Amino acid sequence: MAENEAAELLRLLEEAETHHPTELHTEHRNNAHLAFPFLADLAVDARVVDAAESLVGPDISLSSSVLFIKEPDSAAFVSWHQDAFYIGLEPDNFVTAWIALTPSTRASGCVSVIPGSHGKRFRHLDTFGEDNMLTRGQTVAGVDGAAAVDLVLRAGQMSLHHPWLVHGSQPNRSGRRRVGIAMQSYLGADVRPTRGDYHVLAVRGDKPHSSFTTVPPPTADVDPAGAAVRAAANLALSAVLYDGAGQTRAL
């Protein structure tokens, strides 16, 4: 999308942060598309969904979303990891769309990927690192950072990545916020949960399989119905992501 369109989405997001500080903060950035219509509209935007459809097929649902916001000159980072390791979905016919609302550069801590790594399942260690933005601080050890490719994006661009692609991002060393939203993930019709209860948004084509709980999009910012839908989805997602973990953090 055009940079001015991304700037308008950023304005709406920052306005929402101001008016609803208990709903959008560092420890509460999952599934905001279930409580804010402008993010739900982005989740079903044809420009995003067309790209997802080219990879996963015409019948699509969205399992969750995450706002990845790094404040200026902050230590927050994302360790090397594979999304699918803890996500509890099979087969691997799903894709994450990472949409930049501000420039995502090497200086601001853009996403970096290890080419070809999606062909292997790596062992992960839970670190629960204070500055690690991942739920469990899950980390693949021994990654050769020199092999990484930086996914530099202007505001309004997006990247797409496979659920088993090793990726991460460094701290934001720039003087402005780095704001992105990961639609994680767009699911093809054959995908099923292997544990837990996924609360999904119907995006395109046939309705989601009965093994998922299908939820409605919000009609207003954090109205009681939307807030309840988001809270239930986050509770269910937490049970999936923290399955077997020794501790948890808020979603």
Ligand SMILES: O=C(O)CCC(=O)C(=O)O
The other form holds:
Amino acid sequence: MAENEAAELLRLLEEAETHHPTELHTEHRNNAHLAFPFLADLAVDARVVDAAESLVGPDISLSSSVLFIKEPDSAAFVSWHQDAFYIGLEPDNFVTAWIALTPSTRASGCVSVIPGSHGKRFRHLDTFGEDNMLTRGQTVAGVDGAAAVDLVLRAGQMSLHHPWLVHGSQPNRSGRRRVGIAMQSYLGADVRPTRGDYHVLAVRGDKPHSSFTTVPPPTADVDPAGAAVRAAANLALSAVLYDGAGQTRAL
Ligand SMILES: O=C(O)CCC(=O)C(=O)O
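After the form predicted alone, can we look at the form predicted in complex with the named molecule?
And the full complex, kicking off with our chain again.
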């Protein structure tokens, strides 16, 4: 999308942060598209969904979203990981769209990926590192950062990543916020939960399979119905992401 369109989404997000600070702070960054209509609209935006469809097929649902916000000159980073390692969905016919609302550059800590790494499954260690933005600080050890490719995006661009692609990101050393939202993930028709309960939004084509809980999009910012839908979805997601973990963090 054009940069001015992304700037308008950023304005809406920052307005929402001002009016609903507890709904959008770092530890409450999941599934904001279930409580804020402008993010639900972005989740079903044809430009995003057309790209997802080219990879996962015409019947699509969205299992969750994550706001990845790095404040200016901050230490927050994302360790090398594979999303599918802790997501309870199979087969791997799903894709994440990472949408930049501000420039995502090497200086601001853009997402970096290891080409070809989606062909293997790597062991992850839970570090729960303080500045690590991931739920468990899950980390693939021994990744050669020199092999990484930076996904540099201007505001309004997006990248798509495969669920087994090793990726991570460095701290934001720029003087500007790095704001991205990961629509994580767009699921094809054959995808099923392998554990837990996923609360999905119907995005395109046939309605989601009955093994998922289908939830409605919000009608107003954090209205009681939307807030309840999001809270239930986050609880269910938390149970999946922390399955087997020794400790948890707020989600
Ligand atoms: O935003 C980041 O830096 C990391 C994003 C990520 O890990 C993801 O979208 O799966």
